[in-house]
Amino acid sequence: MSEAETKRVLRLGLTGGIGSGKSTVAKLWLAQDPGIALIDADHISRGLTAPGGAAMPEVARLFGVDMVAADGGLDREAMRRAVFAEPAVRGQLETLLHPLIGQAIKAEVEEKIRQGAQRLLFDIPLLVEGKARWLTQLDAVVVVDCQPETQIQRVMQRSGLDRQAVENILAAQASRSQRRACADVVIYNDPLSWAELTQQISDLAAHFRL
C-alpha cells in the first residue's frame, strides 16, 4: 500500500465553466494556505497531448496525422473542429486519455504526500462532467461560478475566439445549475473585486484548515 493510500489528507475539488475564474482561485489558494498542494487535471491531461507526451502515438493512430500538429503536439483546434462536428470523438478522445490521465494524477498525489501536504486542492474542469468518478473521491466541492455572458466576455478577450466558437464551448460543459447541484461551496465571481475576491479564498482557505 502507497503512503498516498496510508496517510489520509483532506482532498478538495475545485471546477467551474470556462472564463469562470477557476485558476485565478487556484493561484489564490496557493498562497493563501502553504500547506495545501494543487493536483492541475487540466495540465497534466495538456502534457499528455504536448510534443512527445504519452498520449500522441495513440491519437496519431485513432484520429490520423491531420490531429498532430507540426511540432508533433495535439492540433487543439483541429480536434475542437472534429468534437463539434462530430460529438462521439469527443467521447473517443476521453476514453484515450482518461485512464493516462488517473494514472498521472494518482503519482502526483503520491509525490505531494511524500513533500508533506496536508492538503490537496483538485483543480478538475470537467468535475461535474465526470462526477460518478471524482465525487467519491473528494472530501468536499467548491464551484466558481458567474454569469454566461462574463464567461463568454472573458474567453473571447483572452482567447481570440469568437463568440460562437466561445458558445459551442459552453454547450459542451456542464450547465451552472448542475454544478451548483454538486458544490458544497460556490464562489459566485461575477463581479468580485480583487480584495472581495482574495478575501474570501482566504476566508475558505482558513475554514478547510480547521
Second form
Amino acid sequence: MSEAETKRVLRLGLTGGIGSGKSTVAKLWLAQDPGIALIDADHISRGLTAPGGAAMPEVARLFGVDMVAADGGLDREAMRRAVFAEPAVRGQLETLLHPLIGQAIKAEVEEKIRQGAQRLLFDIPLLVEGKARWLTQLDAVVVVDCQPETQIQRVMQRSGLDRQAVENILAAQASRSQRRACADVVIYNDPLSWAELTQQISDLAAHFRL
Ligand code: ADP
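The form predicted alone done, now the form predicted in complex with adenosine-5'-diphosphate (ADP):
So here's everything in the complex, that chain up top.
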C-alpha cells in the first residue's frame, strides 16, 4: 500500500483518563459512523504478550523462561514481581515492546484501510503521556474529560478496587490539564445522560465525516 493511499485517511486520536468514558465514547462513535474503524492500542499491545504473541520469543530470551506462563503468554505476576525487585526491568520491557507495538499498529492501519475504512479512531489511553510519538501521526485529538471523583466512583464500581488503589492509578496518569492541552475537542462526560452523550458523539462523528 502506498504512503499516499494511507495518508488520505483521517486519523483521530481518542484519549481520556481511566473511567472517563473513553471506551464508551469509542463504542458510540463506531455505531454512528460506518466509515470509521477502531485501532485499539491497548488491545494490540496486550496481544503482543498474549500466548503466541510476537514479543514472546524475545521476552523469553531477554528475561528468561520464568517470565513465560504455561500457556505461552507473559506471566504478568512474575513480571510484576521482577519490576518490583528491579524497577529498570519495566523500561527494558517497554524498550522491547515499543517498536513491535509501532509495527503492529501500522499493520492494523493498513488492514483497516484495505477493508475500506475512510477514518481511523485511535483509542490510545496513554496518548498524552506519549504525545511526542502520537501527535504527529494524528489529524485531531479528542479528549474525554470528567471530574476525578466521577472517575473514582466509576472505576471502583467497575473493578471492585478500593478508593486508594484507584487514586493511585489516577495519580500515575497525565493530569486533566495536560490532557486538555493536547485536545482539539473535549467531551465533558460528567453530568451527561446517555441521550446527551449519544447526541454529542453523533454531532462529532458528523463533523469529522464532512
Ligand atoms: P474508560 O474506557 O475511560 O475507562 P468506560 O467507557 O469503560 O471508561 O466507562 C467507565 C464506566 O462509566 C462504564 O461502566 C460506563 O458504562 C460508565 N459511563 C461512561 N459514561 C457515562 C455517563 N455519561 N453516564 C453514566 N455512566 C457512564
